[in-house]
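As a starting point, one isolated chain is supplied in structure tokens, in the form predicted alone.
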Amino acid sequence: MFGPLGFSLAPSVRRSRTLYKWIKPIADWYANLAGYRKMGLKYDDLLVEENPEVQKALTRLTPREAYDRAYRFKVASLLSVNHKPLPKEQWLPVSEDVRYLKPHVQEVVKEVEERHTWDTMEVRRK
């Protein structure tokens, strides 16, 4: 799938048992390096939101998830500033690094090539 999200080969690696056993360590071990969860940010927050898919899908958001969201770049920016990363013991954990962004951009993805394909349509008289 191209778009907001990017191409991703994970839904594959799932379904292979063996592939799945090699791959995941080096993925884990190279989203720690990338170094977001350090920061306090989840995954989702690293979207690029100039896309119009993304910005239609930030309005779908509870009130809750902005607000953390907001918060989240907030203890990051001035993380930044500060040039230290969390202590380690704050740090997200893996289990809370949930995609709460990606549901809705994939619906708003839908909704966009149902749109296409609905003004597109050719009308024929018989």
Given for the second form:
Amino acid sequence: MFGPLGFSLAPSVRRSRTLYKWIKPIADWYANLAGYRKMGLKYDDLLVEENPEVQKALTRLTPREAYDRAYRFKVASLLSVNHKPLPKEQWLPVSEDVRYLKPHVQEVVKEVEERHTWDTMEVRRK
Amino acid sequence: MLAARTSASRGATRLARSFATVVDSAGVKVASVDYGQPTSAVTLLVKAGSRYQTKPGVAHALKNFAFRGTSKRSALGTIRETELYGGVLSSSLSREYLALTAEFLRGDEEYFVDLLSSFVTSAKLTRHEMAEIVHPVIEAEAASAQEDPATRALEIAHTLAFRAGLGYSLFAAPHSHVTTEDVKTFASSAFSKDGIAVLGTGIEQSALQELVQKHLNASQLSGSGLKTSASSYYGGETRVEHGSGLQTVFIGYGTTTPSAELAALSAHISAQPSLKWSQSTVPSATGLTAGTTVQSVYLPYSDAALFGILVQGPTSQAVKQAGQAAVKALKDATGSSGLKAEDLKKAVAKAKFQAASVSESREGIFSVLGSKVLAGSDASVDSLVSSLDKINSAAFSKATSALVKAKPTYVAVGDVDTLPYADELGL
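With the form predicted alone done, generate the form predicted in complex with the partner chain in the same format.
Let's see the whole complex now, leading with the same chain.
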């Protein structure tokens, strides 16, 4: 629950069709309001990377993804220095705001958990 | 006394013949032999050696993907669970076959057969495994192969002798750019019904067959099989600078018809003494200085064979001397006068012993008889030995003189300034 991806109610919301219908517009509105798309960033760029799981996941990006991520950070830091977001036509389109890092983080977390299970298992004679 | 002797000889024939039954189980060939060993071993033999590779190094990469993540268990799970069973997993690559072997205590075969078959049915071959585990291992293996002058000489000799196909190196180059996509394409065509055989030692044939039927679902082996063109022999000469290790020279000949006569020739030329700490009395060992070795190499493949003499020594001068003696011995043995009757007898006896003793070890059985199982031919040690029995001097001189008529393959690895050239050895 308190893994590197943080706490999320999204899976349970997505499971109920009514709840999803009500909450989706609010979520979209919130994501736009958060303003990271104005800086040319994707949601996964905001993920806290100061932990071993995310660090490992970052090494598993394709060279292209890693390059694009670094480029987005460079653009965003420049905009931050200038105190000015991108012009509106250059904002990150919603279609491009995909979770490119999440699957890798999930995979790494699964591996860490599996290692923990093997390390702490008890062997019983059948 | 007499009764004991007959039963012993009956035991020996049963032993030698017992690998001969090959049964198609779930479309895959299964063969097993049980001598009553305390441990069992199962080898999955896949026709995915380096001769079939579509890109340099892809077979080597696939070999190192063995026992990594599959859809059934992760790489870590494989290792930890195998440790719990006390098993040993290994993979090896030859020019024709990729062999995955699991050795374990009797009774654990269910888990290990499942483990081996999950590699061919559901290996994940992910990009991060390639970058994190497989690639560093490939690089290390390639680097250590580069360091060994004998391995290097044989690799280069294969390339000179057969060029494409059998000439491809077993090792990926340290700078190779094999991607997971390449490995996946290679694996998907390699994992076909005709290209896989399951071999067991220390396990009942019927038990292994049952397990294979249960775990290796042939419908998942949808590959079309790898194809390669027939080998042909070229030959040539090359010299390679090598900083460390012994000065090495390889003198070889290739042929597209492997025969028992060549095995006998190899046994005749080999200067390995039969008695420890002694000097061999074969002609190729005349004038050998301390630390210099003359080994004969006979590598039969499905459609070709490479015969050669590997001379290694501390100095170029010693190698030159030993090389000249070896070439002279080879010329004498293959010349018009042929081999003396007792020399031929000695050579055949030595070759027969070598052929028979492979059935003692697990690796020997798998490497020598595995290819026969896959080809569906008579996979018994008997057939190996009996073909040597049929050798006569006429057939010997015919096969060997045909061999040395071809252009020689000559490789010098080490100090290229002082190592002899092929003509200086009398080739």
